[in-house]
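The data below hold one chain only, encoded as structure tokens and taken in the form predicted alone.
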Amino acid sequence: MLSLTVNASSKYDITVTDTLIAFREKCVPYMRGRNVAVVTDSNVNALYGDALSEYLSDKNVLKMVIPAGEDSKNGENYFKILNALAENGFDREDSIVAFGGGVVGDLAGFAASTYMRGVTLIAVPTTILSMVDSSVGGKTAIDLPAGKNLCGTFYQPKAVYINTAFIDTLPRREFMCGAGEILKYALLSDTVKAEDLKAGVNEKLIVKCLEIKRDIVEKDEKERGERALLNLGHTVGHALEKLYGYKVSHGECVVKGLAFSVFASEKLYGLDKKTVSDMERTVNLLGHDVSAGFSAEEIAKLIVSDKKRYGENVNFIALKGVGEPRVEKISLSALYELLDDYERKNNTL
């Protein structure tokens, strides 16, 4: 079992093993109420259904089942949720645990902050992704359909809770999905080996993901600076998923979009071969697909949407080299002309 604490606004503990045995020693005193909802998808709730329910046997367990898939992350869902805690009578004192990746925690996260001003949320995130990125920070959000994650919160858990043991019934796709969160951690800081990732994900490249994260949030808990480089690849990643109709993971688009990252990078620091090539090589590992079939006016359009945007430019992640990212604000025509070229280079997005 491993371990580490994260300094935000409210301090919480990541607890990170093979098991579910300590989730009520490490979760459960936080839950002071009488009242928990477990949030969880059709996937998760079909492999382990009531996982949870042996270590909140002294609680009122009301438990939702989403389904599964980025087009639940919505107003629909999310005010389902609202109206299911006012119907059962949950109040300040009770919790919200997200059981589940990404959508489940982005979703529930959003719930637990608004609900009453703010309920008690527990994280117990399932898939790769959500263990090493996105149950940890305080992001939650819902999409709109002019976009993803225009709609959310900074709110962070009380606990997280990582048991390795889900990764093993994860499909091919959620590996490579949550493997293009570790491939941008392995471009933005050299204590994470992507070659690590040819191994497996285990509790110690998790937590050195996590490691990286946690400072970032402690500097910058709002993404008022620093906290943006997390978004490497994720302006035209997004930009990817809506095109895509989120049918195509959004790690797998992270990845097309730190491909064009490197790409930009180099014109824009008129970076050497073998750094490009250092970079091309991470990205590439795992044979993700980095093409996309997009042109660069339809991936334009909409990073015009995108929370990134400040007004005529972009606050854009580039990298000078291996750990060693940058905030860059560039315009939106600027970035059109890279959008361009890379296709021009590349004959297709």
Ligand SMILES: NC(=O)c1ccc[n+]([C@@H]2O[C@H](COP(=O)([O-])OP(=O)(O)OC[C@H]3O[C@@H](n4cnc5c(N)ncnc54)[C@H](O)[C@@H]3O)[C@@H](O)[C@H]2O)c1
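Take the two forms, find the largest set of C-alpha atoms that superpose within 1.5 Å, and that set is the rigid core. Note that this is a predicted model, so its numbers are computed, not measured. Numbering follows the first chain given and starts at 1. Compared with the form predicted together with the ligand:
- Y115 is not among the residues whose C-alpha shifts by 2 Å or more between the two forms once the rigid core is aligned; its shift stays under 2 Å.
- With the core held fixed, E25 shows a CA shift below 2 Å between the two forms.
- The Cα shift for S53 between the two forms, taken after rigid core superposition, is smaller than 2 angstroms.
Having seen the form predicted alone, could you now give me the structure of the form predicted together with the ligand?
One chain, no partners, no other molecules: that is all that follows.
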């Protein structure tokens, strides 16, 4: 069993293990009230619906199951959760357990942060993406018809419990999605090696990823500066997600974005050839497809309409080397040119 402490606006521990018993030791003590709401989705419920129940037997458990998928991260489900809590007499001492991937984590986290101005949140992430990304940083959200994550809060859980056994049942697509985010960490810091992924995702690798995110978030919890580094690969990645109509997973789009960032960093900073070829090798080994699939024009247009733009410039995260990410303000025309070069390179491969 491994653990790490996050010192954000409030302090909490993340336990990374492969046994269920640790849930009782590390999470149950934070549940002070009699009532516990377990929010989960249909897939996780079918696989692990009863997994936590033996440790919650002396509580009144209210289980809420949302349909699996991003579409569930909406206002309707948010109010359903709040109303169910109120109707079942939940008060400020009671707790919410977010038991699922990032969708459940964001939705249940948002509910926990707002019900009675905040109740205890325990996070039990079950996808690689939610383990290595959502468990640190305290972001909660729901989507609005106008866009993803437009409504949310910063709210820290009281404890996070990660059980690597949950990874075994992840469909290949979700595994690849999480792997994409791990590749990002392998570029942000030299403590994570892309090759580690070949042996699968184990406790040690998860902790190493979380340490990188924690160290960045602790310096900049509300995303005013340093935290932007975590957007490596995401400027282009997010644009592609939209262009693919969210049919290609977030992590796959991030990998495409990372491949472009590496290419652009070579042009901007002369990033060394070895980093470029190592990245290409790992991506190939994992079977990710790095071609953008859309023209430079289509991608640039979407980036312009993205909220992270600043006037004529775009905040772009580039690499001087592995572990040396930098926030670069580059002009839209420079970005367009890089995208165009990248497209041409991919077409001639």
